[in-house]
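First comes one chain, alone, set out as structure tokens in the form predicted alone.
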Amino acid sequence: MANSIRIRAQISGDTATVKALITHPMETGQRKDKKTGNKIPAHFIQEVKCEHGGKVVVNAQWGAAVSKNPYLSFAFSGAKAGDTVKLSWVDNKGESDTAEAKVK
């Protein structure tokens, strides 16, 4: 799922606020297809990780209860303008994506 992440990071003092929108179906495996009546297979993000300066600043374990096209926002300290923040995810089918943003 290339290009599924829109990310930006802004600095205020020494705290960076990261905001990301991830395009993903986030299927629970419980819904049925209206036309066929068959269950739609589960397809959801399991892990979201954010790195700054080679260190993991956020490592989230997600499941089927997270909504379609999830929005993620968090803050961490120790960032400077111009630093790079890298966000990546992996889903239950082994698909993944990564995006980077400069802290502004």
The other form holds:
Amino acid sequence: MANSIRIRAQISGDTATVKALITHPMETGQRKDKKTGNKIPAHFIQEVKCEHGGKVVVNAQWGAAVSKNPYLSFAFSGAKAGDTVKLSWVDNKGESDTAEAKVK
Amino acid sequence: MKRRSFLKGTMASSAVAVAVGAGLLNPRNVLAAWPQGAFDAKSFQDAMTGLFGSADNTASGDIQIKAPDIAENGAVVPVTVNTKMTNVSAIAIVAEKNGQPLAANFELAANAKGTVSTRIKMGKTMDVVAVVKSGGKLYTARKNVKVTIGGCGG
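Write the structure block of the form predicted in complex with its partner chain for the protein whose form predicted alone appears above.
Below is the entire complex, every chain and molecule, led by the chain shown above.
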């Protein structure tokens, strides 16, 4: 999959604020296709993991109630400019993606 | 005698079935970290039990929820949960009256701040509940969001 993640990490003091946008349909499995009347199968991100310096900082578990093209933001301490933050997601179909960003 | 042991047997197996239904013995919980039972749960209580093992919680004034008072589009409701509590190990966002109330859970490492933002879908007007796990206990705060167009139908 082409890169589906846009991630930015900004430092202030020793706290890095990470903002990320992921391109994903986040289908609930409850919507119906208007033409055929069939239900559109569920397709949503289940886990988003963010690592800094080899350690998991945030591990998010999502249900289908997270909006399409999800946005998330969080902050952690102990970072410095130039560090790498790695974000990866896995959805219920086993698809996944990973992106890295430098803390600025 | 036979009848009695038969009854006992069925009762024991139905208790197991109930436990599986409630997500307590969900095999996926053992295999994968993603808590299927908690996300499949139909009520706030069941979701909390599936996620944290208990639904006991205390309302807390130390949790702020930033969400719109009126959401025009229920498909995209920005929610930010912020707490100054220490030892926060998880923050969950629950849309109480959605078919499956649990929207998201963020497990936080020791150096993560008690702030998370995301955007969720809401089917109708309801309370957004933020659940903060701190020191092994659950604390909650809620905020009512009016939804003019639901975000779960098609």
